[in-house]
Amino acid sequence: MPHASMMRQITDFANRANPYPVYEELRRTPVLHEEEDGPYLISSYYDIKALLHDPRISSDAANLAAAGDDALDQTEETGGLPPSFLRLDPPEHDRLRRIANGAFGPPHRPRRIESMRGQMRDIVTELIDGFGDARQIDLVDQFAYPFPVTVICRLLGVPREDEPKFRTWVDPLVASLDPDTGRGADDTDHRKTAREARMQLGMYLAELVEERAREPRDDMLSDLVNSRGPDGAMTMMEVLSTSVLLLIAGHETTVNLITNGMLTLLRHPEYLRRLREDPGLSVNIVEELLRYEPPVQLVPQRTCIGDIEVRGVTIPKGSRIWLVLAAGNRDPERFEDPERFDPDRGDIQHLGFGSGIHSCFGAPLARLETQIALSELARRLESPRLVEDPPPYRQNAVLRGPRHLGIAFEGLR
């Protein structure tokens, strides 16, 4: 496996079902630079962790564009919205994230997410009951996809009758995050559709924001609109870009986490049985899943704004960096027997939610959603088994997960 083709192998769809042998090969050269104008690939756990905390690594979209990355940076199809704080550096990133955190949950609103536990269980119960007399389902279409969209709509304060609209907007927006989108003429229509979806979503949210400004309610959108803390208030456009970030980023990663989770449990039935008997095991299972099968495989949108030395290699200012989180999560320098799925590990300090100032904003929500989803699926599905292994995967190399997951079972408890 020649190093010259390593970056292409990571994005090659042929490796999507099992990219881990590619990552194992990649770790043999922890700092890999294949082409003069290409990115530096970082695959060691400790190096990735350090760089995620290094202020010389920029997330600003302007720096990425200056470094010449137009192939992977599909998040800039903004439909007129400014970049979210995910694509900004301090101090502006810190200001917007503090305001958003104040409305989202811990530590400022510690009960906002926890108070939704009952709603989440009701949504999960309704979805599983909806399987009816079927003895085979597509977990993605019938469960993992609608669940997080519904939860995020409830969190933001979207009226229930409008939730189906969001589902029609999510698909093209998520597709636009695919690293290969826009590389060929056939993708022009997809990108146009994504821009239109983002614009329609922005227009809808703008009306909702104006309504919440006049009549605040107990929801996140009202808090974002009416926040007047030490950091001031978000502008209308900042509220909109933050809301879109939560909807899109939070949805796709949770869909993949739930789907990857059920796939992994069906491949390891002893843990599925234990989860059925002890729902409390869901906490450890989700943490190990974030290490073993993370929904975010790599972080490609980073730029050096100063020279950085990693393992004796100087990465020059202006260079692009790919932080391959999934490779770091199976680094034998950090984890014992890293290729084994083991929720009983005593130390699961994974990179599944990143680290540093850009660590996953929605982590508390994603954790709780997945814990409830997996424990209820384990409890209620009688003798579940995979219809196809490996299942068909999405094209996306960054946000990796099955496009469909067929599960057969004997009935519902």
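In this text, rigid core is short for the largest set of C-alphas that superpose within 1.5 Å between two forms. Note that the structure is predicted; figures quoted are calculated from it, not measured. Residue numbers count along the first chain shown, from 1. What changes on going to the form predicted together with its partner chain:
- Taking 2 Å as the criterion, R198 counts as shifted between these two forms: its C-alpha moves by at least this amount when the rigid core is aligned.
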Given for the second form:
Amino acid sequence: MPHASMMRQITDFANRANPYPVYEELRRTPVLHEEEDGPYLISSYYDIKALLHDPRISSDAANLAAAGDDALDQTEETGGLPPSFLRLDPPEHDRLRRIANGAFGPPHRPRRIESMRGQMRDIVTELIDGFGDARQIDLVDQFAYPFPVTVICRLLGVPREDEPKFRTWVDPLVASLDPDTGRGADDTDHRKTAREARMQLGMYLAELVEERAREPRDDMLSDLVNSRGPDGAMTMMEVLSTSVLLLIAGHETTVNLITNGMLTLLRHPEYLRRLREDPGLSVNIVEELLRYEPPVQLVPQRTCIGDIEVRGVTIPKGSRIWLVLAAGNRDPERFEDPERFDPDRGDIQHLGFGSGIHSCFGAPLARLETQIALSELARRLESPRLVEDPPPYRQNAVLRGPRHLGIAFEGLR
Amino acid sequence: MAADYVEWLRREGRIVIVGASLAGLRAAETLRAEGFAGELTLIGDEPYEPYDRPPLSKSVLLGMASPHHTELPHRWEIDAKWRLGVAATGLDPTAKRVRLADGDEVEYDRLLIATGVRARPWPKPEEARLDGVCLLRTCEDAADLYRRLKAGPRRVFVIGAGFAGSEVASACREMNLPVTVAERAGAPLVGALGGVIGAVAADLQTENGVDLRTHVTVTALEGDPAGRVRAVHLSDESVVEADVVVVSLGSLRNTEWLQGSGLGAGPRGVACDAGCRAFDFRGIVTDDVFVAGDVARSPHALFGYQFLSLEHWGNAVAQAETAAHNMICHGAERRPHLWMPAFWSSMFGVNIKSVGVPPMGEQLMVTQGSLAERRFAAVYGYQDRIVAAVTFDNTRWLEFYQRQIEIGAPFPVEYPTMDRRPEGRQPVDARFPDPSLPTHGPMVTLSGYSPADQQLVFHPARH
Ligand SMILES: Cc1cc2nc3c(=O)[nH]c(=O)nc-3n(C[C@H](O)[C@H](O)[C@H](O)COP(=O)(O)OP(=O)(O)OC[C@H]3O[C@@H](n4cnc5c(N)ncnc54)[C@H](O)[C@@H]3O)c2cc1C
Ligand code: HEM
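For comparison with the form predicted on its own, please write out the form predicted together with its partner chain.
Following is the full complex, with the preceding chain placed first.
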């Protein structure tokens, strides 16, 4: 091949600000296998959707390890915690997800998310008021990161003041989800840091969880540790790995959706204006963002447990599979004018939250947070504009988003 | 010439839809959405705006929705003339006229038949008239049944354990009412899903406190001197006292009004081609009469072009949309109705979904999960192909199996799947009852290759 492999181009930091031309090229070979023992890259909307519903495609970390992935399998089983349900197959996945859901949504906690609407608005107001007299901010550090972190902490029942402490553990864990990190010379270092971080985070949470077991409060940690439904109780270890999962997922994805959202709106000011006039438009804007700039760009942790055929290509049993959600989201086979940001499109659908049994557990929360965040920013910032376009990005190719987003504005409303 | 006719029809033609329910409404909306600007008339014998039926046996009975507030949302302004509360009583396709019960006649250029089905009544009229003997098809039925359940009867008796009957039993148990269910077959849902899955449904019922009686038929309903139902007599000579009896014996197609019209209409429904055009009784397709919804029987490519009748919500919507599209476009733009049969139900807290045509299956394989845990996916095989699948609380896999049916994937399923248990390694007999025996509520019926409908397949239940 004359140029770098597609896999390298996807992980190549130089393409981070705009990976979409790479995805376009990728879609020309919708089932791509570049290296022996390397993953199969799937990039068409319909294929990804089908594979996310295919009972021969496993998320089990153990299968992935067997498939020879040296970078990805380490995150979860090490650090003394069992894999979370993100990395498990049925029936274990289903059981743990059901119990977790009992602490999160209907039918047991139908109002847990909706009832936080007021609190979310307060947090947003406080953060925006906090911009004070400044006429330029970094949206990431001053808004998009602290907002969802505060929310997930309250939801779980983790004291917000401990955030700096566990941030030092969350960061290396998230970095280890990046398929690129494991490949360098400092591979073992990375893994060691991630493993230690996971253990530390687990120990920190263990203390809180024990407290909640003794004295339950109105929060998710209490519900998780005290649940005694038809599926029985979670073991202590299961409670911990579930909490770690929720904490990380609640940390590192919504920040990117909010930041990508403001970036995209500032590049399409007519929608920013319309959103200011009609906060109801935030629903469609958020869905279209999940299609157009999905915070989770690809799902690199699947293996197939039998031979499967996709578009005439046989993917042999035991192969690793990357589902490139962001490529499928702009597949012209599925979407008209896919490269256009268009919240008015009649049939906004996307793979931004995945699909099938692992489809995003936190989706209702992430949606609500981002709807509130974007409509409030649109309403309150006077004449906002980008300081730098494109902004600097984070290293991570999977959880992709700007590291900083400078926004200048004339005042607060 | 033909093109001119379509243009004219779209601009100022007259379209009449008989049956103002799910299929009728969705067709009307599609007509307008696709640019039909002529005169649109909807004729319905129920005095209500179109409403949704699935909640009637679910949330409505639990008091979570009002029986008179399940109106179907309008997705499109349809600007139609509504003739509600009046039945169509006859059709003259040569003169292109629909006769109404009030003596009126309505002329059309194109007609859509969407008269659906009705609940099959208890066959002995004097018993059926007893106070407390109920059917469940309309919102009035649901309001009446809800009121009776609310009043706290000593026992509810459900005749027939198809989906509707089982859902009623589930609602009763949720309201903590004693309930007995009688079923002629060996288990609930046997006609729809076969005996293997039926056994799971049976456990589900008994574990939830239903007094389930299988392999029995009801021989008589007994009233008290005031004309209220008092007891139910069974073929095993037992007598069960009950003050509410729900007759749930499947349905009858509303085709009587088409008698003498020359259309291929009868007890099995109105036959139409894949483009939703009605056949006449000679098997010749008509130009101006279309059919959609529960009343239709149409050939399906995936099932060897056998005529298929479906009592499925999703089918009514899809077929109505296709029919409406085909009514106002040129021949080359017509679309076939190729909907994959799909059905859902919920009872005793379990979500049941199926795709394809389970009763066509001879064998069954549990490919994921376990029958004993009542969380599973199972596929049905016929002549080495997968023809259907069913899930209990495992909905998210169904899309995969639907695809397997579409591509004619081989049966038995050899490939490994997640959560495959030892019980799922070998195919077993799906245990459908002999198709020549009457069952109620298979919800999907294969009825051979003949568009004409002179022979009766649904015998009145001899309970
Ligand atoms: C209690 C209940 C629960 C159900 N649950 C489910 C479910 O969970 N899932 C699912 O997929 N499906 C379910 N169904 C089936 C679903 O509701 C039907 O498939 C759907 O209603 C079909 O729509 P239709 O418009 O074809 O027929 P119908 O809804 O039957 O409408 C036909 C209309 O035509 C009228 N009509 C009949 N004859 C005449 C005449 N001569 N002149 C004028 N009007 C006439 C009728 O009164 C009726 O209003 C359920 C049905 C019932 C009754
Ligand atoms: C915009 C924000 C978010 C995006 C784009 C997103 C995206 C995703 C995606 C694509 C998956 C599927 C992964 C896979 O198939 O392997 C997923 C799973 C998951 N997400 Fe999110 N997520 C977001 C926010 C959240 C939040 C706020 C939470 C926590 C409260 C959360 C919790 C989870 C969990 C627990 C799973 C695993 C589900 C399972 O395996 O069954 N997510 N998310």
